[in-house]
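Given next, in structure tokens, is a single chain: the form predicted on its own.
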Amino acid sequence: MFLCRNDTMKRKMKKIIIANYKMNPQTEREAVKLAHAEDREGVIIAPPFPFLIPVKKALKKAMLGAQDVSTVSPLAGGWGAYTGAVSASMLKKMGVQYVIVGHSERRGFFNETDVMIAKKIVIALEAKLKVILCVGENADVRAQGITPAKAFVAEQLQKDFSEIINNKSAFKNIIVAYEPIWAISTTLYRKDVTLEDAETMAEYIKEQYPVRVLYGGSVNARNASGLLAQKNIDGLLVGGMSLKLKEFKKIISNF
């Protein structure tokens, strides 16, 4: 664990804003319409599999992104009898720059562990991706408080770089994404995370590991502006609101 703040992080750097489709829009037309409007620099656009070759050839200043990544490794073929499965080596083919890794989602609804997480991003790292790592408490966590919910992203992280921890240049290329489970808009009875608990979480990451942090969970025009006015906050991760091109705009209109 790295227990001081890297020198490069202190220094003013953009703001990133990531566009997460998940598994939207329903047609290729409609990803293409929706990335061409979205195309700014500092964005990064996640679209689903199927529309990554169509949504680059629409991007000319956002940059691409991928939802995961298999944990067949490109220095062992990265190919073969996967069936489903998307390798590193493919999407780096594709023009993709960026992967996402460890989604809540991917770890709540496909069971990803911490040991395929971080297998993930060793992968992602050897392609010559840059990995968008996210972390983040569920409700029952924070309930009992901030230091149990700094406690349990500190445990999620410890797994997740277990493969990469004595490779400190690895981090150059590794975004983390703080993403609280309860705050999410799909969760039950979610709730609104506020200015405080994201930068002090961000911070706390940025105390531990020399990488970039995003916040993601329930970003909107309403909340956006205020969270990237914060000090350890470097961009965030948007979902739902990433369909909404109205709303997107307002969002990336906070750069």
Ligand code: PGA
Second form
Amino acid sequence: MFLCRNDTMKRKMKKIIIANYKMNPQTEREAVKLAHAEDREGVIIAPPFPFLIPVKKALKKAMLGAQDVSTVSPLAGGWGAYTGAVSASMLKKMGVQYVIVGHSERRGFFNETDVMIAKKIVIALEAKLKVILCVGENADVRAQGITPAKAFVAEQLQKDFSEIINNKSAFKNIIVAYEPIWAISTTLYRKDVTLEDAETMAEYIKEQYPVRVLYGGSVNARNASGLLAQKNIDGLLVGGMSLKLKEFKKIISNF
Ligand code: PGA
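Right, the form predicted on its own is done, so what does the form predicted together with this ligand look like?
So here's everything in the complex, that chain up top.
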């Protein structure tokens, strides 16, 4: 575990906003139209795999992100008999710059384990992709208080970084997104995060690792400026509201 922050972290870095389209929109045409309208510096657009190339063509200022990557290593060729898999080297060749790894929906719906996530991080970095690692506790953990929530996040990070922990330079290419599951817009009985909660966890993560930290979970036009004003929050990961152009434009008007 790294206890001191990387010097580059101390320099003022521009905040970033990720538009995670998840499994939306329904057509390539809609995806391209949306991405084109959201094309701003500091924005990373992460559409579903089939829309990556058309979206890339529509972007001039924003960067391109993928929502997942397979565990097939580019060092093993990054190709072969792996039905359904999309390799890191394929993504890189398509012009993808960032990849989201460990989203709670992948952990929950697709049974992704920390072992798989740790592997994906190594593989993405080998292919020269930047990693956006999502972590965050569920409502049951949070109900026990901030200390168990911190312990949960610390354990996720420790497991997910287990393969790179001795490679300090790897952390330059990693961003952590703190996404408490209980605050995500599609979670049943969701709750609003407080600025204090989000900032406390971002600070806690930075105390342990030299990474930039984003907040994600029901980011909208009303809460974006407050979140972005927090000292330890380096940007936002936006799900549902990245599909609503008016709302997203208001969110990005804050930076
Ligand atoms: P949300 O999604 O903004 O719709 O809550 C965030 C996420 O799950 O990445």
